[in-house]
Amino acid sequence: MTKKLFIKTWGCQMNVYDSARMADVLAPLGYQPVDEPDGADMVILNTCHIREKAAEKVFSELGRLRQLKDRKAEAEDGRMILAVAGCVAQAEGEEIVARAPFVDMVFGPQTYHTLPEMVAKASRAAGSVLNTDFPAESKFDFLPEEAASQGVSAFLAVQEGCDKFCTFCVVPYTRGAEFSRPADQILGEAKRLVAGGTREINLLGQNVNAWHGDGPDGSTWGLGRLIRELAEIDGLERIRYTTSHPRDMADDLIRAHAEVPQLMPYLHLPVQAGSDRILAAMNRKHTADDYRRLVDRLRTAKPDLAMSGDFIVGFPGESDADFAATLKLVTEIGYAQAYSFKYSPRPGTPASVDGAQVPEEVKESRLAALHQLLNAQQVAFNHSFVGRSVPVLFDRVGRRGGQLLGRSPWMQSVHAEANERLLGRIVEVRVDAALANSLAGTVVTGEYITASPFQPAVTLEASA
């Protein structure tokens, strides 16, 4: 009998990975996904502990679904196994069970691959199901083969797990030290994703340029290593990856991004901050000036690189002069996208406990001057794109009709009027308009165009 899942996922490109394969491991059960809760036989709530006031978010939106079970039960529709999956309920479980006893599993990121058997567990015990253990065992070990489509573009995870203990952030502790996935084991699943019609695969880690896997012919192999050997599979043309920490930026990945055509000219690259004194009390063990050079070598290797970082304002202890640092830093780098956050203590963090807690009023207005700086900086990259043809590969339909939505390889979204059938394809697209966070364009006729691995190339008409 099939079975309604739905799931909801907050934060990280992690936790949708995370959450197409708790999909996966629940198929065989007869579950199905869902778009709505309302009804469903499971609700899954895949959760980020990052952001500020996590824990609480997350008990809002169980009092809402609590209802839903409830009346779920009560119109004798059967029942809702209701759960929270991911850091919160990694770093907050036992205060899930006692706050929200009508939750019926809750468990942490690495024990996902148990899931049938917690689903037997909670069917049958009147409590909840509590797993936040760190299994000896790989959890990718035990995960079955994904869903034959995951899409035109997809995340694969090779990494996970962080040893850096930067002192505001909990992913240390919520998903363990790092680990790296075997080769093979990561280009098996890179050719049934090409071989199920996907283009573009983004390789994934809490720390993804700190892997370091298994070869099969018995070394170890570095992230540049793997990048190469993707770049073999027939019909994979796009590869990027994310997200980088600045210590972990071998030479051999510097050399890919100017070697391998496939890997799209775009990196995320956090900093956080522009002030050594505050780096210094982040434990990111690297200097301001360590990041620009690094962004140096990377520009001389792949001159048109885009690129995207991370910024906390308002760290324990930030003086003005160390926020101008940060300014100052954004303005020589120049960013073609960033994220910039107040810093907010999570539970259990160092930084948590600092006594030199910056007020919350001058957090905001730092942050609100970060902001008009790396909105500039979006808006002319995207203005200088205004004019120019770009390959953009078409993955999914617009809000409008006959309009479909891609990306370029600098990771812009790109809006244009075209067939359905450009779908799954890299078309050359001219720049009409350039919004904040978007690209409008219209597709380049008579141009050819690169093919799925399942359709045949096509010259487009005027009329695509």
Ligand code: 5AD
Second form
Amino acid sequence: MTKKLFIKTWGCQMNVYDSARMADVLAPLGYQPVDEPDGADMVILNTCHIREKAAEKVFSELGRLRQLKDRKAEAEDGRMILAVAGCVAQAEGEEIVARAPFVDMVFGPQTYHTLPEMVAKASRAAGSVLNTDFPAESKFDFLPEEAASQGVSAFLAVQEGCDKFCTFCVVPYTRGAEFSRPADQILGEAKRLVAGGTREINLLGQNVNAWHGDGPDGSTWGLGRLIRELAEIDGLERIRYTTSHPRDMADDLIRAHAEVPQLMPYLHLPVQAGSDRILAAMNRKHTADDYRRLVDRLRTAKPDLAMSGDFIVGFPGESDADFAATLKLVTEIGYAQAYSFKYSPRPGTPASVDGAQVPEEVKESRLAALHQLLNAQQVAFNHSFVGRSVPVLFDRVGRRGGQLLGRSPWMQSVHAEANERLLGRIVEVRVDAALANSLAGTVVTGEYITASPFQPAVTLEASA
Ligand code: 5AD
Ligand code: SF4
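May I ask for the structure of the form predicted together with 5'-deoxyadenosine (5AD) now, the form predicted alone having been displayed?
Once more the chain from above appears, this time first in line as the rest of the complex follows.
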């Protein structure tokens, strides 16, 4: 009998990936994904703990779900198994069990492969099953193979966890120590994805460029080597990776940007702040000049490399002069796209107990100033493409009929009128207009760069 599974996901790409894997683990038990929680047999909240109010959001969501669970029971429509997964479950599992005893399962990110056992236990017993272990075995060795087709653009987790211990960050506590999947596992999965129609793989990890694995030849590979091997897979047109730490940008990875055509010219390389004093307090273990030199080397290797990053404003002790150093660094580097956040004290992290917390209104005004600068850079970057032709990999059907959506090599979202035959192909698109977060374009007819995995190769007519 099929059962309805609803998963709500917060936070990063790793959580999106994990939610898909949980659905894969539960499929053999008869669970099929649905789009709303009402009437579902299982609801999983896959939570994020990186910034503020995470736990409160979970509790208020649980309040709503409790009503659906009760309604289902009253209607004698079976039982709704209610679960909290992800980083809030890992960090605050005991509190969830205590405050919301109607929750059936609370489990951390390293336990997803044990879901069938947890479901069996939760079905038998009253009370919550709590599992926030860091098991000795790797979940990657036990998760089932991915569902055959992940679409044109797919994520592939290669690394999880972090040993860096930036003083503001919960990731080392919620996701545990750095772990790299072995190269052959990754290459096997990549080949299966490509056979299922994937043309772009985004290698995923909390600290992805720290990836190191035993290669099939017995030597230890770094991410650069892994990317070179992935580039040998026939039909894999594009490779990306996210998210990186400046200290793990190895020479070979920088060279890969120059030498591997499939490696896209876009790099998310968070620096967080531009002041050396703040970088030291954050335990980033590099200076602003180290970062400038690194970006110079990357741009020497790949002159059209588009930079992306993350920034935190209002870290404890951040002065006006420190913040000015962040603005200066952003101005010098020039970002195609970036994320900026107000510092949020996270329980259990060293910076949260620093006495020099920055007042909320100062954080607000710094965030607004940084947003404005980053936004102006993004707009300028996108505008520089108007009138140019760019190769776009169409990966989705647009909401408006007759439109396809895809990405440029520089990660810009591009939409254009296009025949569905172009899904999964890289097509030349002339950019007509730059909008706030995307480019609008026209397919340059009669040309295409690659064959579609979903359609036999055909020469396009003007109807494209
Ligand atoms: N407060 C604000 N931003 C944070 N980030 C991580 N921890 C915090 C925090 N405590 C941001 C960093 C990181 C991104 C994923 O989230 O910029 O790179
Ligand atoms: Fe958090 Fe720093 Fe690790 Fe990134 S490198 S996950 S910010 S501790």
